[in-house]
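For reference, the chain that follows is the form predicted on its own, supplied as structure tokens.
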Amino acid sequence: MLAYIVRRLLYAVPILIGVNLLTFLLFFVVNTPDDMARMQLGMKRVSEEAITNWKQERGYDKPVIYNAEAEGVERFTETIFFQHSVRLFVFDFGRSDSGRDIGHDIAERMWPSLAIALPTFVIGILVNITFALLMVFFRATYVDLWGVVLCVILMSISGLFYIIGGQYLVGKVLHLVPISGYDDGINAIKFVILPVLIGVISGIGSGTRWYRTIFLEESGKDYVRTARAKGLSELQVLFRHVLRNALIPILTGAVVVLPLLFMGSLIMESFFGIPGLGSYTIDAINGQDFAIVRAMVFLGSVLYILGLLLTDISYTLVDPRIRLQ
């Protein structure tokens, strides 16, 4: 098991470097820091002087990758990539372009974006399975065909106008819940139930078609029929067979998506004014702040990968003969 665990990590070195390779090229060599200072004080009327300063309080004045004027080590650590770029392998994520602590700010934001997204999360795949599995028992039924079109339907609806919907008629209509804000502890109940609902509901239609085709295709197999004819009830033959051999493709959509859960919603948190990292990033966006939007790109990646080995290991508990692989 630990080869199988280092030979996964070693796969996902050299894509993360390259990750971070293409970011910083995207970042400063496509897009110079002269473009992101005139970007960020306005493309008209700034003097070269104006530039030359907003470079030097974010340490963008340096050399892009060999500062040649340095002794030594510096020669390579005293450049734009050293410390904007390589520091990020050891999550030293710097200042951002305004000046804040961005390492403190994703410490700060991860919660706000775990209470939505975690909820959301858990409910969301009981939910979904659940309902596949009333129309597999179902299937080729009334039940089956209409929870299909229904899924379609849901499916069909965008996302926005769940969130639209959902503040209009349960905040503003019924005043059961607040529309946007966000508080700490006990308080923050209030203001994430209106959000994790919206994210079932939206997640049900692509959600259980997606399960319900994974229970029919194992239903079909020799080893279903056997248990059938054996004797055994419709519902042990779905609980005991199909649901425990159809964990590989659930673990596949629903591990890789764990680490993710961190980098939050960034439409659900926007809209519902939730300072969680979804919000972050698109605020360092619109505020073309640099910094926090490199930082949030690789960590969104070293996320990824990390959902990627989880998946990897998950395998092996589901079926020990990956472990060979």
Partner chain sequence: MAGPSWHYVRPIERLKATSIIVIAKLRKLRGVLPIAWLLALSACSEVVLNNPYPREEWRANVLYSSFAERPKHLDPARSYSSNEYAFIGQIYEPPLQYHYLKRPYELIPLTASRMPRAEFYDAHDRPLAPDADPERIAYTLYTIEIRPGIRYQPHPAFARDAQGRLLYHRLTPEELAHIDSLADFAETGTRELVAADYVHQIKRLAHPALHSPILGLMSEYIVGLGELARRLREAPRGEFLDLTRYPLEGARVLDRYRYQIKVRGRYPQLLYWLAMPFFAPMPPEVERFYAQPGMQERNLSLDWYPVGTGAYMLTENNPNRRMVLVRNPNYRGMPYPAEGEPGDAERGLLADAGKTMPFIDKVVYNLEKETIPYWNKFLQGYYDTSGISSESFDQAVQIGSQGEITLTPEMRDKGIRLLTTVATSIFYLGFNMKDPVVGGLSERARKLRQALSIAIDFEEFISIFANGRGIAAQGPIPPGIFGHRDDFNPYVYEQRDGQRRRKSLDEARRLLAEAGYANGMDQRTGKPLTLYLDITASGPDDKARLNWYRKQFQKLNIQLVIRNTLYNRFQEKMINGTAQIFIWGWNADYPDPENFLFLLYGPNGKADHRGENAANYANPEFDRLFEQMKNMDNGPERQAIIDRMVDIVRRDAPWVWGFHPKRFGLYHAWYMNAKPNLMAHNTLQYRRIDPGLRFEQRQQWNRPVWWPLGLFLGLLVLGTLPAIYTYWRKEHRPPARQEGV
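Form predicted on its own done; form predicted together with the partner chain now:
So it's only the chain below, everything else dropped.
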């Protein structure tokens, strides 16, 4: 398995270079270094000299991807692309174009994102699986029918509605939790309850339906009939046998998103005033801060690759027949 993991990690290198190149090209198609300088220096009374100085200081005065005036390998290394990309591969994100240390900011902002995303993810999975199993248990009854109807309704409602509605009902009308805000440590709980609740409820519709489909497919298999024939109760059949055998498709969807959880949720964090990573990339795009954009896209790619790798590894844990070679 170790050889497999090493091989997969090596495959990741060209993927990351490709992603980085693509991000770079897309960013510089839309923005020029002059635009970036103007955005950072402000729009009032900015001189051409200040723009030139700003570009020089940050190395944006070099050619974008190919330096025709340089010699040998420097034709590629004395470029904005090389100078701003190579350090990423040792996870040195450098400084943002506004002067902040990106690694420091990411380390600081990932915790509030995790404080929301992790409980939402865990509770969401548990709730969805439980509801899905109950619907399978009560299949062909009114519970199943109305459960599916409810799921479709929940799926049809916009995520923004859950947030605004939740804030209005729980925070404004019932006065049970703060409408928005954040605090450290144990004090974070009162701020986290509502976003987590909303995150879980808004995911119930799609999650439950997805798991219900998996469990229904599984519950028609021979081993389930055998279990029932042995005299096991329906609950035992579902929770002990069906659930266990349905873990592979569940893991496919769940483990891959696990590392991405700390990237946060843009809308949720924005409405609840959570100081997480959710808006970090969007703010950087709006502020034309290329240093942050490339760092966050790079990090997102690394985490996605890591998620896929973890998914593969988790298969071997739930299904002993699977061997990674």
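Numbering follows the first chain given and starts at 1. Owing to the predicted nature of the structure, the values given are computational and were not obtained by experimental measurement. Whichever C-alpha set is largest while still superposing within 1.5 Å between the two forms counts as the rigid core.
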Aligned on the rigid core, do the two forms place the Cα of Met36 2 Å or more apart, comparing between these two forms?
yes
